[in-house]
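Below, in structure tokens: the form predicted on its own, a single chain.
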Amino acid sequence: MASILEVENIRKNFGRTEVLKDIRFTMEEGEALSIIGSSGSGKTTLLRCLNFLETPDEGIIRVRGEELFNAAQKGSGSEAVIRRKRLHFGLVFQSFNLFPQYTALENVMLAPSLLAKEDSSIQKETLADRARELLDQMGLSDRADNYPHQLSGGQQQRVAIARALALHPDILCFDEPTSALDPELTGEVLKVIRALAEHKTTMIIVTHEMAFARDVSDRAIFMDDGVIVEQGPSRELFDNPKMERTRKFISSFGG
């Protein structure tokens, strides 16, 4: 089976300092991945640098065998460009990121409508029904008229995944989704998107939610000071690890 995702030597600098080092994956499509380590190991730039919201300084990125990325050929493209490659990818921030100016609906809406307008055989008409189907799903189909600050932190993130899957991206990323989140809020992200996962909907998700990790991805990955130390299937990873310093980041949640 051909993979969705590759990841070739991707690297990132800030300045003197190596954020990323020589990141090679590959994903299945249907896979849920999920991306562990302490806060500052690369795991953000990462999503950052799929998302083309950073610009890696080596590497490939493809998506479904089409090269999206290639740091040896100058230049990513025009802004229009990168936003068709952008097209590939739904983000999830951990701070929402909604507009407060528009109700959940026009939310989910923004982006279908702004393509619209570039794209004639985009169905208007449908962008609504589309949006509502989403907040449905998202156990939110009362809430459609409701503004971002009429909404608990809980209900926004659920607004911004059905924002983010509006646009029927190869995969959904989410960074870190819960951490902005009250603790009995937490759960009923995570249920949205264990749902998600269920479904085989093809997603990588940043997270510090372990057992939700190990209980949800197929596969995971953990990374520290801008490297992959250790990937396999999730529960191998986090009940077996190969690696002592695997061992000691899972260890230090009690895993």
Contents of the next structure:
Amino acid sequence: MASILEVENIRKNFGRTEVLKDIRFTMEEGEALSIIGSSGSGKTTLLRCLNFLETPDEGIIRVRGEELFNAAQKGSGSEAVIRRKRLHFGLVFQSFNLFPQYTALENVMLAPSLLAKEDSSIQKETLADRARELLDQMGLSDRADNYPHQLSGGQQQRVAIARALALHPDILCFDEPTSALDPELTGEVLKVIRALAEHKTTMIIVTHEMAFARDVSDRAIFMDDGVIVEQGPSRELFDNPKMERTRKFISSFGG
Amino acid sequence: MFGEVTLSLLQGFGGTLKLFALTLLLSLPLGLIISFGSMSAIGVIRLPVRFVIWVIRGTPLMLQLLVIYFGPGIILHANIWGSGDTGRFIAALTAFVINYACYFSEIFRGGIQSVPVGQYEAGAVLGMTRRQTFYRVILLQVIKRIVPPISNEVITLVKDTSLARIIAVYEIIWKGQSFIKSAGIIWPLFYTGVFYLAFSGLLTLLFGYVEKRLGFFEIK
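May I ask for the structure of the form predicted together with its partner chain now, the form predicted on its own having been displayed?
The next block holds the full complex; its first chain is the one shown before.
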């Protein structure tokens, strides 16, 4: 069976700056993958490429063997086609990006209910129940009718996770999900990500929480200056890094 | 006498309201179009639009009224506005619409540009179309941001309509002034203030209500 995600030779430039160089890795279903590295190493750009927020200059992205992106084939990207492809991925942003004029429940329900209009296989009646279930899972059952400004950062981020899950993505991506949070609020967000990992949700987590990444993810990637320096099983990568750059980076976190 | 003056001023205020309402009706959509022009990535569109906005916002409306009314006659040697009351009204309306559209366009631009890019990206990664993202997510946030500055402009417009007097457009100041000649009294002119006050008071209440209705959510 094909890997759930295959990334081949992704390259991305911003003007003259090479942000990503020859990125290649694969993921298996149910795997949690951490991407670590210093700011500017290209981690976030990589996630944005997977979610079609950036277009790689070179490379191929496949999900379950299906080619979603191939830089060699120009102009295959009409909006409707890209929208469909995007739905293989979910993205949780560093800054939550909840829609302020909708309640927590409405934030979770909005995109699925819009999709239901064009996809008759989605049952509209069950969407609210499903959204409540997800909020419940995030420990937010009593917050369903609150607006984002009435929620703490940690609660907002958990709503954002529920919102991403509501579309059943094949791969859920987290872009530094706790970096915008006060320290006392990171725990509650990490807890729900940990629970998702335990339920074998396929996830890519870009994070600076080293202990968490080591603990929760099956595999880890260390990026520096736009390249993957090292990848492997996360315990191994964190406890026994092979490359000097990886060792330096990890020890700089006092770990 | 008081009743007679009141009736007569009410009639004049009808002219004021007509200019006010038509200016709003035309300048709001035109302002939106201009705001898109001023945000255009294409320099050939953006720069001339910004230039016009600069000229219109940088010169007095009264001067613009005079230029728009008399300018075509001087330059083209033709009276494009037609004769009589209607011609003067159309010229005044044109000046008001251009002027207010430029002010509104800057408000729209500010409102649209202040919505964080993350809102568009969140819509996109959730599989929403650009249209859906705009109508379901962005628009209400823009409206919430622009209601206070728009209400300011609208209330200014109520009083600015009096400038149309300079090209003898029929409105309440003109009417109030006419009593000086016809009856030798000046108080009807002062009395016009009450009409402006009452109407802008009404608008203040209306906008206050709209702001309150939009108070259920907060934006950063």
